[in-house]
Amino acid sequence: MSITNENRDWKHEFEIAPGVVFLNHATFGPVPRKGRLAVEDLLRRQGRLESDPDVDDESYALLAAAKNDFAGLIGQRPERVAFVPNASFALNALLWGLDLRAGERVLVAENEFPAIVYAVRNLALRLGLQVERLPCPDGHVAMETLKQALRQGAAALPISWVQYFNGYRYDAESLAQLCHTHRCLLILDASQGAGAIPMGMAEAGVDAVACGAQKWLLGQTGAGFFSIAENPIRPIRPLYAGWLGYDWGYRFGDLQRWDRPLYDDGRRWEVGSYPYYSLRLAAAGVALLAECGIAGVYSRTQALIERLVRGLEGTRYPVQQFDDPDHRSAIVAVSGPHCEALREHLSARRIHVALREGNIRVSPHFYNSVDDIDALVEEVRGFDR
């Protein structure tokens, strides 16, 4: 399957009620039908014990497949991928794993998502780090601003690949090159991009990527992924040690052995038992995206956004779109008066978007149709407040 037929109804992969228009994937995505069925099957088997409820082997196979699919979406090798509960866990693990020292500087955009802000703030308070806020007068950090900050020395730049409220996408390769010129490690939170935009982590030279599965990856909360480059600009070591980070050969009949070797791949970062239900949802989501093809997903969302731009042109609610297509994503902001009331109006009509930083945030995915966009345009044009 690939996204080649514009007239195909992709909603059959989901169970979305008639009349519902869901355009809020930057918050969370709907569960694919296969994911729901996998969870229900596991719940049935473990909720009514008619046979051995041990599903370890099955789950480990799903885990390996999910890592492989995620690696394909971000342009990395599967062995460089780890499964984590969420992006916040990954960000904290990566930052603490840098073994930073008092006085070192960490750069943070002034309009950054709170997951990064609070992880850095806690680290700075504990270790005595310096945190520099990078100004974003145009809704993002300008490369010249970043260059000036890096010239003063910096240990790490954790930054959202795609901005959550306006959809601005940074050029990952340019960020990596600039950071590495100044020996600064680049961490991308890809939660608002992975699964919606093609990414070449290894090719771009990105040191590390963190990502939650509940948005564009079509999983749900309790699952995420992160990846570390084979040769990051500075070492990153696991802060925690979990028993499943050691190689038992996936056989657990003899656990009183303390000589198990630490895995030499992403599994060394996985600290404990896996959330099997969330794992199944995440596996179903990334498998569907891998089957569709990420290039086709991106093409579809861009076509839908262009239709939205044209539909609202000349109204009180223009779409705020970046001029350079290389900085666009599957998120756009719609500005105008009374956006909070507009969002409530749309929700009452079963059109689901988000309110972020005073604007309406629209974030379609590959299965959305032109009819979905047209329904949104009609309601916005008819809104009178």
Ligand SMILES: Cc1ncc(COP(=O)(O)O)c(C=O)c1O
Given for the second form:
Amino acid sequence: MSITNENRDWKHEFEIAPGVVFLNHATFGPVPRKGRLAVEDLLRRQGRLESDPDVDDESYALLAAAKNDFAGLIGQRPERVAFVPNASFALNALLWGLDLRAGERVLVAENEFPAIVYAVRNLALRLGLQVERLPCPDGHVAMETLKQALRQGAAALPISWVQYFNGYRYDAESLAQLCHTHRCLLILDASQGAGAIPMGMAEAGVDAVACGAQKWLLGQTGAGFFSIAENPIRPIRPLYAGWLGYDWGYRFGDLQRWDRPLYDDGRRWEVGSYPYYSLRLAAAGVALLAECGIAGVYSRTQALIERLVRGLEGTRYPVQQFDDPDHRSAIVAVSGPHCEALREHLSARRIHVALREGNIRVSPHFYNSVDDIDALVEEVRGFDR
Ligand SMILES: Cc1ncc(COP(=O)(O)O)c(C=O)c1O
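Can you switch from the form predicted alone and show the form predicted in complex with the ligand instead?
Let us now look at the entire complex, which starts with that chain.
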């Protein structure tokens, strides 16, 4: 029988210890074997120094390939992607690059992840902006609520594409259309969606996307990216600069020059030496996702979540799912009594989920098996505190 992507056992691409059930990709992802090997190879080469490390064309080629894969994941051209250390850095770079003026309004969902909240609060304090908290009575901002807030004028809406604790996914295109009607710039934090769900940033008309690689992208900390559309509704300019944002042709023998041109692509934002180790890990993760195909990644997680929903039906711990499949993601919340104790019970049995805002958050990735879900269901059903 030939092994197709449909029936391939993707877990073999990882080195997760036997008996461990990892269902917490909304916090971080495991290291793919190829990622570990790539980092070990670089460490070994940097230790041995047999080839000239001053001319590292291989690493630059790797950066370009990784950028292609990152861009592919979000439906954007690679030239429009910039590597950064994490989503928070990306959000700050984008928000500061907007050149906002005192009195302008920024909209933030009241249940937003703190990466956005604190970046905006700092900016608002420094620049004298107004921050409008958008109510989320149903776990997300309703389009009507957003419309009303936009009518009063707003410069920017930075918002999580997928909500970190309940998994609600906004429709990127509807958000972009509505924001643009009111000349408001849309920044999507895709940390909980990119790598798990197909995304079409350019097609949806999203102005900017920010993302860390440590979760669904299967990288580790230290790598992330952002992307700015070709024609955002308001210009976003770099507020900082560094020598690697300028074009040296990747040759560094003559650095006494003050005339290097700023790159006209995403590299203008990449200001200093690259975190090659983190980027190698992220590149391996994203390459694996590309191999499976992002549509396949998503359908696998949905089948696993469906199994979880059925497995916990009628128990004290039902899965909270949004009715409309278009607003679902690879994150679900399981609610019920004593969730903290339940999480500890699961953790002691090496079943890893997260406790978020009083619920158990379950976030399977494409390589998880039905056995992983069944193990979780069995333990939850047997938990009698
Ligand atoms: C929506 C969202 N944004 C950002 C982050 C993390 O931000 P950073 O990569 O800056 O640590 C998380 C989770 O940790 C998240 O859920």
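By rigid core we mean the largest C-alpha set that fits within 1.5 Å across both forms. The model shown is predicted, which means the values in this text are computed figures rather than measured ones. Numbering follows the first chain given and starts at 1.
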item	value
Large Cα move at Glu357 between the two forms, threshold 2 Å, rigid core	no
Pro53: Cα shift of 2 Å or greater between the two forms (core-aligned)	yes
